[in-house]
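For reference, the chain that follows is the form predicted alone, supplied as structure tokens.
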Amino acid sequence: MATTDVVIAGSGPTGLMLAAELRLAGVRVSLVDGLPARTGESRAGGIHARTMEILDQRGILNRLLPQGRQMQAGHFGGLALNFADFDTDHPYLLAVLQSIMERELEGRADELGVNTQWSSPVTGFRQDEAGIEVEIGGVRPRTIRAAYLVGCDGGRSAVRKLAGIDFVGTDTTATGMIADVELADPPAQPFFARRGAAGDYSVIGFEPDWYRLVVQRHDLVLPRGAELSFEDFRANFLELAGTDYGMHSPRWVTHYGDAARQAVHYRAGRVFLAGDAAHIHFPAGGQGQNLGIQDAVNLGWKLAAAVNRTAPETLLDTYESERHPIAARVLRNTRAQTALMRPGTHADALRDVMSDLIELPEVRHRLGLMITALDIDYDTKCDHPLAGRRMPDAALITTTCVTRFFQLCRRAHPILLLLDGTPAPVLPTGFEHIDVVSAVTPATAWAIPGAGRIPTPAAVLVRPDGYVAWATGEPGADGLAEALTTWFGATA
């Protein structure tokens, strides 16, 4: 029997990402997926603001940025929202297809040594109160023993129903269709969107000579598993755009619905559930990905705490608690989105009195810091304005180099930043696993998503995923044996 430590079922952005996560901690990492091989379709579309961050913590953001166009604005229920004064230094969608994404994570997880198992879909598993085993199919069925199993594995999740965890929510009542083509006589706009009788359309240049057009009906519902055809994606468009702008050439013909549910619990035992397998939406603000994305950083680093006895078991929990009321809140918007776009005089007077409202700029950083994920503000126990928000990539001089936060979050450890003379305690044994950094700051405030401007902390302690755990105005002051013991505190 083959034996790991975390089995994850899934290859698409949420399992690479987790993967590459657990494998930063020295964790070992069986990846498996039950297609064939890599599908190359195209699927999500961008990535925002706090994707980007976490993806420059690591080092990977420059692969992507090249391959993918800025876009200072987004879209709440396609009013337009404009990001270019958020604070954070990727105030904008990078509109970067999945396709690319995974193409990047993979050769970033295969530096670090994990390689996809295809044909390997999960079947079964057993777990008991040391280990899980887990029943691999396929071509070459087999068994793998692990600590934990990881469902990253989409919203048809068989991690998800094995583990007999209920998928709650609302059916579908609307119907989108994408088609990726190339286009004869192309619109002089490379991105926009229109409403139409029955419901909306929008054209979006991706690649030169290829576009992306998309049809959102909302009087129509496709059976789950239907086939669309291009030439049925060709007389929807038609219908509503009155131009097919000369598409041929299909690359990638799908649809989805609006069907918005939620894993009641994301965990059961040791067995976890991330990205898609936790929770399907309508992909209205492209926050799909990005929320995926997002549940692997914050698992990885638990996961990896536990397998190297760095944290208590209790800390796993934290992974629910927190990541579930975010996937609640994408649900709650989507579905605000998919009312806001629907055809008729009531949604119509709605759009005009939204069309104002998100004019002011509270309410368009309200909704926009809400979209990017940028406000995120989890429950760490400490009453300081910085705790459970994401440490802002502040620029720092230390005594060998001017650098900044992100650039010291590569190794995804624990980071003590005393800062501006702050005299550096002496940590207990247990916690060497903790990078503690001096460093002096320019800056006598940091802007923060959705607080304001917070004076710059005398130290912060900083989870791997980039939350802060703990921070202090004052040199000295109580807290931090209690954050290192909450977060990092070292088992028997």
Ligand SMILES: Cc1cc2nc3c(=O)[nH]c(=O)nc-3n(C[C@H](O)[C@H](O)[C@H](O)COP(=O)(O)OP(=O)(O)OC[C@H]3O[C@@H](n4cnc5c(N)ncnc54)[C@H](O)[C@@H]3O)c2cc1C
The other form holds:
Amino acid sequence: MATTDVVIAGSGPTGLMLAAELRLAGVRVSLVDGLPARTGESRAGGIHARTMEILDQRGILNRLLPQGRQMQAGHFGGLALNFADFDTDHPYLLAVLQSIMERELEGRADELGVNTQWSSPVTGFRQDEAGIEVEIGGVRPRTIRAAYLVGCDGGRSAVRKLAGIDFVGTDTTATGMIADVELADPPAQPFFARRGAAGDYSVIGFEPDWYRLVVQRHDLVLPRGAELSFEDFRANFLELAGTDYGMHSPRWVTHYGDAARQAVHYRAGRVFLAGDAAHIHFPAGGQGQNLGIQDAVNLGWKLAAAVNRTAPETLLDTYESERHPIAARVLRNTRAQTALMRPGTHADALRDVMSDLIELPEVRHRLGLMITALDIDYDTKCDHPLAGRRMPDAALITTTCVTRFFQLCRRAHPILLLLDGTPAPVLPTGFEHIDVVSAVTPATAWAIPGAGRIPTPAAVLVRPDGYVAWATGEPGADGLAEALTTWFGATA
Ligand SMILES: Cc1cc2nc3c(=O)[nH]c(=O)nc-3n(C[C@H](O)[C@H](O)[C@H](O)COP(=O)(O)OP(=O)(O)OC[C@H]3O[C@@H](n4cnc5c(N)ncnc54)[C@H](O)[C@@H]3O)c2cc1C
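The block above covers the form predicted alone; next, return the form predicted together with the named molecule.
Now the full complex is given, and it begins with the chain already shown.
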């Protein structure tokens, strides 16, 4: 029987990111997918600021930036949401196709030694105190023994069903339809969305010669497996838009609904769920792929620490306690966006009110920071205002170089950053995997999205996912020992 440390079911963006995170920590990974090969299809068309920061931390973003288009605004329920003044190096939406994301993440996983095993669906598992045996079906049925199994196998997750984890939420009330096409008679504007009598339609010019056309109907619910032909799509688009722009040569036609569901638990013993396997929702505001990648980065270092015995087992429970509320608020905001997008007099009035409110910087920031996930504030049991927030990409001068914080994060190690002459504490045995960095920073305060300007700390302990575990404003190490044990303490 083959053995590994972690079996990942699903080679979408979530599974690929998780595989790379685990490999950075030296964990053995089997990445399996039920499909015979990658489809090259792109549901998602963009990523947001926090995802870009995470990819920047791992040195992957520079591969994506030239392949995407930077757009200053995203949207909330179709109302423009400008990110330009957000405190990040990436105050924009990067319009980049999911197929490109997957290609780059796959290249990265490959460099780190993981290749997807295709035609390998997970069909069952048995777990006990010592490990888990994962049954793989398909053309080469086999069993893989591992320490953990992670279901990154999408909205219809077999792993979630096999684990008996309920997926609760609301059913579909509206239907979105997509066609990636060429246009004989394209509109003058390459990007726009309009409201019609039964819903809305949009045109997105992805590349010079092809467009994504979208129709969202609120008077129709298509069952999940129903076929949507190109001619059906054309008829629906024509009905709402009054023109078909001469659409032809479809590359992909599909439909989706606004069902919003979330796994009640993200863990069942040695089994975890991440990405769409853990949560589905209407793709309003473009958040799903971002959520999945960020689930993977939150889970990756914790699972690696459990395998490598560099953290207490209880650390694994913080995956659900931290990530479940984040997806729950995405479900909430996408339901709110669906309500805003409905046609009719009442929704029109609501949109008018929201259009006014969104002009207020505070409202725009609140909604934008939620959509971009820049405002995440995990409970790390430390009362410094930086604790739980994402560490900014601070400019730093060390004894050997001028750098930025994100460049220190390439290897996904925990980092104890000592600033402006704070003496290095002697770390107890068992904490050798923590990078201790002494540096000077030119800034007297850091602008933290959602928290305002915070005076630069004297020392800060940053987790491998880029979130602050502990910080202090005064030179000294009050609370550091406790934080080290909570987050990075070795298992007996
Ligand atoms: C129309 C539309 C537009 C969207 N736009 C955006 C956007 O702009 N931005 C954004 O962030 N998100 C967007 N999303 C959401 C995004 O596409 C998903 O959230 C994302 O694909 C989830 O990634 P994942 O890896 O979790 O799951 P998936 O991408 O679904 O990958 C799951 C993988 O698991 C495999 N699998 C299934 N069953 C098994 C099994 N039993 N064993 C092994 N493997 C299995 C599948 O073959 C698949 O490869 C959009 C979604 C839709 C529908």
